[in-house]
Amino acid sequence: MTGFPDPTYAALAARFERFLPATLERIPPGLLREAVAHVLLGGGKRFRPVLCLAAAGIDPGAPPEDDGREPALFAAAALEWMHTYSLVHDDLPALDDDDWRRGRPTLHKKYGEATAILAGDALHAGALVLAAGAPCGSEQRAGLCALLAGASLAMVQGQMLDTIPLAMKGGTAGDAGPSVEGILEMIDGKTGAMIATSLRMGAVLAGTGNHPGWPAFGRLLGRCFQLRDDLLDVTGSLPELGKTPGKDARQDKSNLVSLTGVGDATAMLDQLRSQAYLVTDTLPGDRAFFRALVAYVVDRTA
């Protein structure tokens, strides 16, 4: 991640690109293939991947050799499959349909939409069959795969209540439109519960799985990154983003900057960095990377 003030970051997104291009492996050769390495290999921030490492505890500096008996390493492929699937589909054009994703083409405009969606599918399924393969114990692996499974039933919930119409924002199809608590559900499914899931499988294999702290971080760290992406939709470029800017606008979707305001989004944005910042001071392992990846979030330019 570009600007992130503590070099653990880069260090472990580094450990993790080494490993990811391997997991292709499942997907036999040809065109399923080559569109799925089109958007899995890609670049991006790694967030995910990152923060399951990071909750993991696990030493980004081992050697190549060790990649493969790293079970946090599967771990987070498998929340990177997973998150990549929510994009593809995400890009169609039955839903936001976009035309760049991390400054490339997305798959639906280089592959078609029947590849993108089978794509899509590939990327989901392949998500659980790497956190079913990771070398642990059974109960880590059942539990990885409940984490997993779980948070993509709460995406796709979250991207549903994105989708509906606006009168059916604040909870009930009688409201007059959006409010402040049915944004905040929505992004708690769409982008919050990969968010803190990928903390929670982190955590179950450093066996700190319980600590009631990874939720909660997770939830406010997942409503700090969407609320500074809706500010960036507002003020961002192209070039900057590596995506369309002013989506919702265009699409006539609310979130919390239409609803409120620039200057009441980004007074929410700091009480979210304050609460967030309380929360890290609870969690077991390296509070202050934590600490140091709510003030990046909060602060990012793209």
The other form holds:
Protein chains: 2
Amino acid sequence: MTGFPDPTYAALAARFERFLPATLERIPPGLLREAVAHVLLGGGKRFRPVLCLAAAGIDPGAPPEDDGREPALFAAAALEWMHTYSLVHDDLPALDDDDWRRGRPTLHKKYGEATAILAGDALHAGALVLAAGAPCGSEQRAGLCALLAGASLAMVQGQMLDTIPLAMKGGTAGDAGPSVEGILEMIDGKTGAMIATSLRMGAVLAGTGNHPGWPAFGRLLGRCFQLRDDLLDVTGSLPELGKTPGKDARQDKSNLVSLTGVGDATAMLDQLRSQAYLVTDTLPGDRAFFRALVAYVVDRTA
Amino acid sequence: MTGFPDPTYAALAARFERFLPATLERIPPGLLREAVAHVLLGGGKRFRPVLCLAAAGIDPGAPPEDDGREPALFAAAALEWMHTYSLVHDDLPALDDDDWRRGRPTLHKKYGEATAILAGDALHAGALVLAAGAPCGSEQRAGLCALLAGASLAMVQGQMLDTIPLAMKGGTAGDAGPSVEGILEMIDGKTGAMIATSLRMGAVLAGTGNHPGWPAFGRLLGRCFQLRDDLLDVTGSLPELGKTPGKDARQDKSNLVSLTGVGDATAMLDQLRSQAYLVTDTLPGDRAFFRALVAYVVDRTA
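Now show me the form predicted together with another copy of the chain; what you just gave was the form predicted alone.
Full assembly next; the chain just shown is listed first.
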């Protein structure tokens, strides 16, 4: 992970990359698997899987033969499948209409819209198949499914607020327009729920799933992540980001940067960073790593 | 249920209809919930929920205050949410491009394509939220999620075979074209998996989830259901069906009727009916009801 100051991130991400390709076997060989592989194995920060593996406290240096017995890897893969489904559907012409993702053509550009809709649906279903099939006790498997499905539903609500904000509020053209609170609610759904759930799914497997720090930390980390994304959308380039910058402005979408300006948004990001640091001090597990995560999310350039 | 010879069907469907509206509370008030309600509460045979409730052996005459404690109702609602998501996405312009469903405009005709994609995604996620939150033990909850997610994934594979049959097989324009076997494989995925899972989710709650009769009966019932649908697509009308007839022919889609003709398809349906009757004699639970189900599926006119 470029720019990430803690070697644990790279080690966890490497163990995840080793495990991920085998999860494609949930889909029989053919065009559907090929399309899913195109988008799932096309790189990415693997941010949500790493959060899950870190909260689960797994050993990044375990030998490959242990991978099939490690439930946190199933949970991490489930999160990446779910996250990837949301990217595929968000990129569709009827939604964000994007041509580039993770440095490659989006799924509908390469395989057509029908395959992109269905491949997204397959990733969505497969995520739950992976969570429900994790090699652990039924109490944990049921907990993983409940968390993942709940985050998926929250994510759709956030995407809906992002896509059709006035309609969601029952508003009309005469309404006051977007507010900081409204955008934060959208971020909490679209980004924060999955980030909080990534931590909590790992924590469930470590026996710390009910710790109140996880939802708070997840929400703050989600806000930092999205705010940084929105700043990069203004300042970044396609080769750097792997996706088209400047989309929100061209689509007349409001975000915290367009609403408050780069200066105020940067100040808000600093404030969120301080709050997130405070919460890391209450978390179970490797606090230094979670502090490094906050720094990485706030300072990253891609 | 028009034409269904057993009053149990109507009683189970009525208890399900009483329970279903409250499940919408999983989505906050707003356009997303409104769109989901449009398609979820718009009628329908409630075939999969009734299969689930029958296999669970619940009392159709229980008082309303028992509904919130009856896990089979959560499983049945989860199945209807999942089935409805698949209808919404299948109807999209990039897939079957249909304007009518259950006698009402399809979701994208009424609310636009973005909302239809997202409402489908919300139904998909919400289905798993309902299954994971059923009021029963964790072993059963995990089992319900595994079955439902597995059926959802199989359904996408079937839909993919239906939409892009040659591409799925890695075929070219010079290939021999569709076969009866290929179409049966598509039906088993697109229709049979969810029907078998509806029975098995109910059976899990009755403690008979591992009985080998359920997958066999589900597959046969799915084939009967789809073959009857394809015959109705040739002979039915929009007011009768609630959806546009003759779609497959206009879209140059192969099905068993177009491939073998109405006569041979009707003979195949008779044969499948006999096989299904034989399997009902091995099932746990109310065999007379399952026999009546077969008769209804084969003889229905809508």
